[in-house]
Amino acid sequence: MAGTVRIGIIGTGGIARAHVNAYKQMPDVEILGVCDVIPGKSEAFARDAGLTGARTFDDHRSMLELDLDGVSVCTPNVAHHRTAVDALQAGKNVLVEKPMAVTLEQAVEMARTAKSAGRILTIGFQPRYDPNMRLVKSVVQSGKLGKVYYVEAGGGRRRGMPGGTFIRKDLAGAGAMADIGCYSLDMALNALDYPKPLTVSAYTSNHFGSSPTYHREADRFEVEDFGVALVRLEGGTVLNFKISWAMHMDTLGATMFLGTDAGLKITPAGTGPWSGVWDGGVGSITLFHDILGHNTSSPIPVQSHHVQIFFEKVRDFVNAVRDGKPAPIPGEQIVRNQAVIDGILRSAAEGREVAIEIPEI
């Protein structure tokens, strides 16, 4: 398509802010329309955010009537099925915020609707943008380190518990493992080219966010604030993932992935009590090997981490919306992100290791 790329933001709460920003700085593009359920809260956020021209709405399917060619999704993570699944029905391709859903069976049906629509359902994990990312990928998938049969991931805040939406289980719908956890395993899951996951056993817990010495809001806190899971892959890999808002521990430790060649060490970026979050940068990685009791270890040059990543990942939207390219991150080989996300709470609750059964898109 050629000309203006025409928007439509549902949804807005601080991270709408962020895509607003991200389009403002693309000539080719314009808000439309702007929708909050809140009465009253789009016109306000219009108005902060300079969008003078942009009509404003308290229902997204009244937002949806207009001419539009894309849609950001930036509602709480309850409402990410349902909008995305009434954009895509009208016409309009989705980027939606991570998680992707709430549910494997939300996840399933927005991937399904947007190939039946034709349209683009992209998720919005900016981490994919970082050089680093993608040099890990391509060490991995070089085959350097020979058959990867083990992979350590996911990365742990001090004291990073947020509040708000993201601790009620009728909104988010899971904690730690669906507002950070989605992107260690995106990082890990991309790495290896997204397997199918087959199995999980897991724990999780909330002993921070449920006492009132740690968190403000402890008695409206209703999800996980860590987790640890053991995920069998197809093709005989095996993911420790691990995922934390709160520990008394400096880190939950560097990402690894151990093949019969080589292993590769990833460490995240940043000290205190947000570091070890892989949305915040990679610091350091590294190439070993070890034979006969010789062991080598390469380090591989990283680059600065301090990138537009966000402002990449909405411009690979806009890029594809315009060009009639397929989603940069579709929502069809995200649905295993989710299934593994819905298998470790499944796990927990029953305290017993459970299988994972994705549904043909």
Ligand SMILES: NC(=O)c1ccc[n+]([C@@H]2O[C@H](COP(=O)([O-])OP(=O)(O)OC[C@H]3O[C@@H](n4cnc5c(N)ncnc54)[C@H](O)[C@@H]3O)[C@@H](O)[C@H]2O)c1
Contents of the next structure:
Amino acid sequence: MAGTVRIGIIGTGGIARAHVNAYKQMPDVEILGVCDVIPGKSEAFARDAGLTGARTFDDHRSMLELDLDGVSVCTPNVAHHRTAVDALQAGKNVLVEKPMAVTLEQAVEMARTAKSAGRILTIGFQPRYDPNMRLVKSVVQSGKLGKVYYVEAGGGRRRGMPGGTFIRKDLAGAGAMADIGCYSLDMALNALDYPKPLTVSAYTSNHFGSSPTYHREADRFEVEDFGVALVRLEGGTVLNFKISWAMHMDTLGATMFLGTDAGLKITPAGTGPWSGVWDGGVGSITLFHDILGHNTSSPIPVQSHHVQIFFEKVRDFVNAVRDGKPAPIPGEQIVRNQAVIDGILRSAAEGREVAIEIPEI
Ligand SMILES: NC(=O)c1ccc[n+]([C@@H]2O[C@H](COP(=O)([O-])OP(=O)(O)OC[C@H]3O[C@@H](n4cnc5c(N)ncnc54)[C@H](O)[C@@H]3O)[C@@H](O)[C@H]2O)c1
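Shown: the form predicted alone; wanted: the form predicted in complex with the ligand:
Entire complex below, previous chain first.
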């Protein structure tokens, strides 16, 4: 594609600003429209973000009448499905924020629509652009671990509960599982090349979210703040997955990949750099410590790690749109991530192991 890539923003809350900040650093991108369902919000957003050339809308369908090449979906989880499907059907390429959707059915419909429309549907997991994540995947995929039969993963926040739309089942779909669990799942499953999940046995709880001692909005807290699941994956690998927004513990433990020839452990290091141990006769590795400025091809100056990897995710979407390449993080693949979350919620509700069935895309 020649010329500028024309972009629209759906939903103008917190994360939309990060998208706009990234797009604004790209000389070949123009933001032509922004929309938000709250009247007046898109105007205020466009003004604050200095988007002088952008038109503003209260309904994404009106914005989709513009000649756009792509849109960023930055709404609460519940609206990812409708807005992404409408955008794809209108011929736009779509970068949708994580988690992909609220239900498995929605995720499947989004992926099917992308396929039938022949447009990009990519899911915004910026940790994919963290060089540490790439290193983990390359070690797992190198075969040096032998057959990976057991993976332990998951994020453990000690005191990290959000409120607002994130704790409402109808808007977020799930709690910690959807909010931060989808990232850890993506890290583990992507390292394994996204094997099909087969069954899951899970437990979830919300002892902290539902307690006025620990949460200001305890009376409105409808989702899980903790969860643990044993997920059987195609090929015989088992994933032990854990997540928490709050707990009386510092960590839920290291991420690890156990193989028949070697093991890879990623030790939680709070906000600092990760450390890695790779054992079993093949030596050891050190994960990147100089993560700032790792990407020497970036056209922008060195900036914070989070800003940098966010930029790279948005840039990768733009590159794919511009060059007619496939989705960098395809919706079709992330349907498997949504299917695990769906299975976890079903299993926890039923108190038993459940099968995960993913319809054909
Ligand atoms: N990748 C990341 O690092 C990251 C970080 C935070 C949030 N997120 C994700 O981004 C999404 C948005 O989070 P947020 O914190 O910006 O939420 P937010 O509540 O601050 O903003 C969402 C905005 O979308 C608007 N909206 C709702 N339905 C809409 C619709 N149908 N059409 C247009 N606008 C609509 C709301 O009015 C609101 O202004 C969530 O899915 C969240 O999980 C991603």
